[in-house]
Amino acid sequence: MGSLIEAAALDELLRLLKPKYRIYAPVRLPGKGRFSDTDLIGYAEINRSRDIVFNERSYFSPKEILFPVNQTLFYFTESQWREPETDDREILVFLRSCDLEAVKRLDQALLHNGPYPDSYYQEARAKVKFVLMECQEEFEGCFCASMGTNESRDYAFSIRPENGAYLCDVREDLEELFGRLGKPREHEPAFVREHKNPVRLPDNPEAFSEHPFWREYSERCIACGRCNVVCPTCSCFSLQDIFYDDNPKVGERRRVWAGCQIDGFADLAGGHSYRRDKGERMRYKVLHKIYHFKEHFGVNLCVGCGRCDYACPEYISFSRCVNKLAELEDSTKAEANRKLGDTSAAVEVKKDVK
């Protein structure tokens, strides 16, 4: 059902949904940017439509709503433990197509990647519904169309600002509210179809695992982990037991985001490490995002949101790295074909001599 809803009516809709839902959307956080006196676009609970930022990409993804940065799993004493209380309300999240597709990748990693699902993520995931924020044109550095994540239909309703009002495509159980607060209007969501700088995936990037190409990142990467933190599909974490100062036998167990680019992530007992070199970490991340995950689940882990390129203080571009791999593959194939042609020509010459 298509609907045109005025800003005041959308505010009323949000007010009516509040008792049942916690409603999250990208908002402007004044003074929270990377540089002095700059703002940051991040996710927070909203009450009004004017709080929603439609024309900028959020620095952080909505992943933290379902999979918090720092989450207490349980509290413990010497003889007992209990899980923290949770909010029983459902969750409504405004997000873009690439982020909605990213949630599906998190589902694979946290719900279907082993015999048991992640119960904490599963509990939050069962409560959530999505509002698709339409992208009529690309943001700088994004490449969702190249990754096949530019279009998603698994939403409660879509929304597009239109001359002070909002065009919506309502797909779930909110038709009655939209019918009461909005006006019928045929509407089909818009999706980004092409990019100024498309990304081309290599057929077999693992063939270049030992290529000197990765040494560049050994010199440039500073292991800050920003790319892991802003990525909507990274799901690695570490566990921490926190003991309280007033009673060291009482505390809580938390899980905290971790990432493959961060120092210590791949360390083992005895001081050993799988990937101490930063170029090796970059190789691991890139191959996992565009090759290994797809081998297991049939889709690439990267959704092309472009956040990692934007967040990197050393201007390392994930998308450019992938394109370089495709270029290496092209040159390797061209060289192989040239040698095959030279061999064929030599065989022909030998036949003529005989």
Contents of the next structure:
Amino acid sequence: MGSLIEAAALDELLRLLKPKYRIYAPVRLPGKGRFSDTDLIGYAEINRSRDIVFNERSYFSPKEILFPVNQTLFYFTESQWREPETDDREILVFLRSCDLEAVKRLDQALLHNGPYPDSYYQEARAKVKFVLMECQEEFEGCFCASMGTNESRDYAFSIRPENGAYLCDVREDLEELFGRLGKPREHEPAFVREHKNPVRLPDNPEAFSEHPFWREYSERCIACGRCNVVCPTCSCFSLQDIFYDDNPKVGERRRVWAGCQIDGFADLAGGHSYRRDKGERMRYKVLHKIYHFKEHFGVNLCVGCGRCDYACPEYISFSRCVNKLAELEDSTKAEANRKLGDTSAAVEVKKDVK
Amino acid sequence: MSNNPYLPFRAPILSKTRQTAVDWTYHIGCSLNPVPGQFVEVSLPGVGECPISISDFTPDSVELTIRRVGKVTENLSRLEEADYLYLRGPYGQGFPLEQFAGRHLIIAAGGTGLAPVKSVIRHFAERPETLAGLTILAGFKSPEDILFRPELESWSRSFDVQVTVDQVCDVPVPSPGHVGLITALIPDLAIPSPTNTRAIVVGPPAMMKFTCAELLRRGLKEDQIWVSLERRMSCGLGKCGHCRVGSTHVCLDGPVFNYAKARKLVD
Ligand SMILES: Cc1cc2nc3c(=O)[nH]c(=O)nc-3n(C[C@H](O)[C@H](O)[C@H](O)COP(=O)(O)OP(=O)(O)OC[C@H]3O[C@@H](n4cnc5c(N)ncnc54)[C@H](O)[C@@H]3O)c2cc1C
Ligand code: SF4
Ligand code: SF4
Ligand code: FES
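What would the structure be for the form predicted together with its partner chain, given that what you showed me was the form predicted alone?
Now the full complex is given, and it begins with the chain already shown.
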């Protein structure tokens, strides 16, 4: 159902939803940006429509709503475990197609990989509904269309700002509210179809695992892990115990985000480690995003949001790396064809001599 | 949440035996019925969790052999009989025992690598007639580091058991004892029929690599060898990502792998 809703009416709608939902959207966090005196766009609970930032990409993705940076799994006393209380309200998240597709990747990693679903993620996931923020055009460095994640339709409603009001495509149980607060208006959400800098995927990037071009990243990358943190599909974590200073017999077990680009991720006790070299970490991450995850789950892990390129303090570009792999593959294929051409030419020559 | 896979259960330490200056074997009261080669996540509240191989088991106990190397294992080493620890598991893929029936089995274990294969050996020690033969090669840094001495003695009564140490000291080595790397024992092994031979290789990464290379040189094929890999692990459940190599999660698809697959894993 299409609907045109004025800002004041949308605020009323949000107000009516509040008792039942925690509502999250990208908002402006003043002074928190990458450079001095700049703002950062991150996710927070909102109360009114004007808090929502429509015209910029959020620096952080919405993944933290379902998979918090730091989450208590249980509290323990000497002989008992207790799980934390959870909020019974449902969750409404404003996000874009790429991020909505990213949630499906999180589902694969946290629910479907292994014999048991992650019960914490599962509980939060069951409560979530999505509001699709339309992208009428790309932000700098996005490549969702290259990854096939530009069009996602599992939303409760879609939203596009239009002359101070909002155009929506409404589904499910919210039709009644929109019918009351908005005006009927035919609307089909727009999706980004092409990019200024599209990304081309190699067929078999594993073939270049040993290629010297990874070494450039060994020098450049400082292992800060920002690329992992901002990525909507990075879902690695470490379990960690803490005890309370005033009573060491009481404490909690937590999980905290971890990242494959950061030191220590693959360390073993006794000083052994895998992928000490940062170029190897880059290869590990890139191949997971565009090859290995797909081997297992049939879709690529990267959704083309472009956040990692934007966040990297060393100007390392994931998208250029992927394009570079595709180019390497092209030139290897061309070389092989040329050689094949040479041999058939040689055969021709032999025939002539006969 | 009734289905929380991270919740461990409490289990009592039935006994604790010292193996070396830094290794202890614990018998824990719990009924897990694992496959040899599987592991558990062992934890102490407030300290942390770590993956430990099940070195042996009975219907109502598991045996763990733990080396003191860091925070969690240090705290575990201070526990005594009748104390409790916390477990979840068993996890991962163990050794495919059915693949070894009727074969000549060579087991090469370096250091604590003997732990994950110990219950394989016990399984066949109870049914020697199901194998064409069993050769056990166990390598340790020095005689003081030898694990499972009584078991090695008793297995040597039914099977070909050879122990080797990298360097000697005052402590005797069980006979037949050798000095040198485990790889040096392989060229002289009696391998009557390479095609009817299967091998298990478990130990530090370099030991596994070179031991497998020697076995290939003796005519075994890659897919006749199984290894058990060690990777950083946090969850043991296929969620945390630490143990992933390519599209493989060592905690789910391993730690036991056929060498034909393990060899292709690019870290
Ligand atoms: C499948 C598997 C089976 C194992 N079986 C045994 C065994 O039978 N006996 C034994 O003594 N050791 C075994 N280990 C190694 C054991 O898990 C590590 O020695 C232990 O995690 C070290 O923890 P720590 O807190 O004492 O050390 P620290 O160095 O303080 O380690 C801190 C953290 O790092 C992680 N970590 C460090 N080393 C490893 C490692 N090698 N593997 C996974 N995580 C690690 C742990 O999560 C730990 O909490 C096994 C490892 C794996 C993966
Ligand atoms: S890898 Fe980079 S572009 Fe791809 S989803 Fe993650 S942050 Fe976005
Ligand atoms: S953001 Fe850049 S420098 Fe930091 S870990 Fe990622 S690739 Fe390396
Ligand atoms: S140990 Fe967490 S995914 Fe394997």
